[in-house]
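First, one chain by itself: the form predicted alone, in structure tokens.
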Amino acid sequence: MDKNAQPQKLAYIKTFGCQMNFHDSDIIAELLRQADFSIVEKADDADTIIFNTCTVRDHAENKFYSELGRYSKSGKKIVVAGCLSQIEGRGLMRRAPFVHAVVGPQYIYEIPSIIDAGKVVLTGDNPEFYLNSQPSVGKLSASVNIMYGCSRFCSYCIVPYTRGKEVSRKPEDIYNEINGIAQAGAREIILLGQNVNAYRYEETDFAALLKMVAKIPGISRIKFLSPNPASMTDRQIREIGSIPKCVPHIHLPLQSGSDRILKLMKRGYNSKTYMKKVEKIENYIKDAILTTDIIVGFPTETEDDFRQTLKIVGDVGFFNSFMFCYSKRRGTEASLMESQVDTELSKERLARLMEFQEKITAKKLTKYKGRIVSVFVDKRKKGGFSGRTRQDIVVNIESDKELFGKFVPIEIYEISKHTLKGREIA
């Protein structure tokens, strides 16, 4: 044994929340590898545990604290990163004094250096954050931040307080990053931003950026998350429809079908303008499918308000909806509103909405049975593979051939609750 050999440094990363957090965790993992850490799959095997937290809803926050408590006497170094860190700051360390470091979203590049340093709290704005070049993460489907933060301040949302105001990256930096990722083998790019279609850097807006990314050799599919209907322009819709590489799956958060509630939410649109955008998407983007986000039980929501949401869900026929009960977030305008809706009533409405949506989804999936679709195979699974259609629908594939990383014609023979099952065409 080499007496001069350095002991192996082992880190485990647990991620809560949105796609942005998962991308941040990919960056943290790559930075740690560059600092001679090995990333392990089990917390018990690690010397350092990094929690990348979310505070958008109570559920994610409570889940984190429950997980954190398990390691209070472990002797491991605990680093808490992400949005909850930004909100709680030193309060988090007072609540859990065994935590080694508390790091806000704009300080993730400091994590490798602080692990070996003393206790520290790094939160607030960090002007240097936007100057960092993002490390390449080798994946077939790779996410790229095109902007950070949000300046809309919807009345229920904590994100502007945790991620800061909107800052768009230079288009040439985005191009160079994606070009490098493509050369490393990526075939699908997911453009990320809290309000992704509000991207603008000088004369380059979101539509222009899509055209630029589409010209990068090697990239076959372009996706983006999450747009805001208030920022969705006719020009954006036309460009998405005209670029073959753009996936015709548009995630367009509705949040509520009630104009009164939308106004209280400060969403910047009403049901009529939302439906006009849906109509234009269906007109300009061939074979488009729409998914959405919906909040049930927002303060003062009545049964009539809820029924208006049900109506729009039915009228649009969303392929799927991500539905949640309203979660009160300290520091937001909505948290101070009177007439908070009873929790049990919110859950009852949510159950009705989920049942309604499941029927719509099942009906839409049934239409694929017997069809042959092109699937981008991006995951290996027991007994086969998993991939996505051009419309981003998950297909589980039975095959003993090597399909990973390929575009394969698949015949759909069975429908599951939210996915399709298929076999390769010989």
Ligand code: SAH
The other form holds:
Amino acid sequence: MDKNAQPQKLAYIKTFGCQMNFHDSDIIAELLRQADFSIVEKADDADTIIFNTCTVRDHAENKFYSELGRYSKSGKKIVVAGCLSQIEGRGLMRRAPFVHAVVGPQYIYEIPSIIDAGKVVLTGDNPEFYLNSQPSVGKLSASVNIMYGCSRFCSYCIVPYTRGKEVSRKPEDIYNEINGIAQAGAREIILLGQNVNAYRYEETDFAALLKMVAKIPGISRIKFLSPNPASMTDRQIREIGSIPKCVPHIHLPLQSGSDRILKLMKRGYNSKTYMKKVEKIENYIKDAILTTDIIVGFPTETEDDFRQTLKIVGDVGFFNSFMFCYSKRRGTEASLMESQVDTELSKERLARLMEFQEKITAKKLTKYKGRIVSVFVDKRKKGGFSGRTRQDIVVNIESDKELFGKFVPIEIYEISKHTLKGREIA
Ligand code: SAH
Ligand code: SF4
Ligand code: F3S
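Can you return the structure of this protein in the form predicted in complex with the named molecule rather than the form predicted alone?
Whole complex next, starting from this chain.
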């Protein structure tokens, strides 16, 4: 289109939540570009604002509402997409009548067309959603959905209600998408799914899919998020260990170390079976590091339950943990449980857990001092670059050479709180 013929349409996208949401925002940006929008970096410069929301915890929701409020009189077109839209639907528009459209995660492909239409609410299941595909192009590290939704219904979690039931994509479609983005320059692939290792399409399971992806030329690193311990088989672990392109970083969300709480959470494993998987990972995947997610203050959690969580965290020695206070989500099974833990007590446990984890992280990072590691440089920074080791640890590098997009041997000389600092070896 001749850009002088029509005024430019300018959109700004603000994303909350997890990697699936960030990937959805990349898709939305690409669809908008195809509809002659330019994506701008600042909300003030835009005439359309897309909020891609999250509702996994209270905090994510509150952050969105407080930002939304700032645009009530802005005159800009506001589209609210994402997981909160799916839950709130029309209610969101009643609460904020200046909102132009509310679209659930399965309606992202409709966004360009609704911006120019009247007020709409599009939520619920959309069978046509699964027929669409929009690869993220132009990225060194690109995400690909291999499955959508989640059917596990952990008792605390709202995701199965926001993202719909688990549906795995056809292996050929995944292959073609990755092949295309590899040809467009991607070197790293992140396979995405809420329960990513439960992937299955007819005879193809997650292990078979990894094998297939590893054959795609141009891809040097393969990552996946988030595997569920309950779906992690020995075969998968062996396969991950035997594919050099698979990074030796496994994010294995534990949630709690107490068997009683794990049962109430409906996680499908206990502390013993979890530890068995950890052992297998350490045996079969060379130099593996583990990270995790933990919830403290789940209804009825006692000091003793919490200590069992601390114990596993210490026993496994997670490289890092994402730690949260339990947040009551409407419609979930746990929201109906009596004996919700006092907020202050949860916060106090969270602080203790964080302090403990920080010590473990510091100890683990210290071991890297003086080591030479291969870093995939994927970001430009003031005075240099940053990249990630095979185990996905961030390394900051001061350099005036052009390292972007390269795999470079780096000597680590300094340790920060969560990252490393290194220089090229002469
Ligand atoms: N599918 C992934 C997790 C998705 S949500 C898995 O099963 O591991 C990301 C993390 O948010 C979860 O691992 C959990 O630790 C946290 N989370 C989910 N619901 C929560 C709630 N109601 N309160 C607090 N944390 C929650
Ligand atoms: Fe939520 Fe459990 Fe599904 Fe993860 S596996 S998204 S925690 S219901
Ligand atoms: Fe949030 Fe939805 Fe992801 S609720 S964590 S954005 S799946």
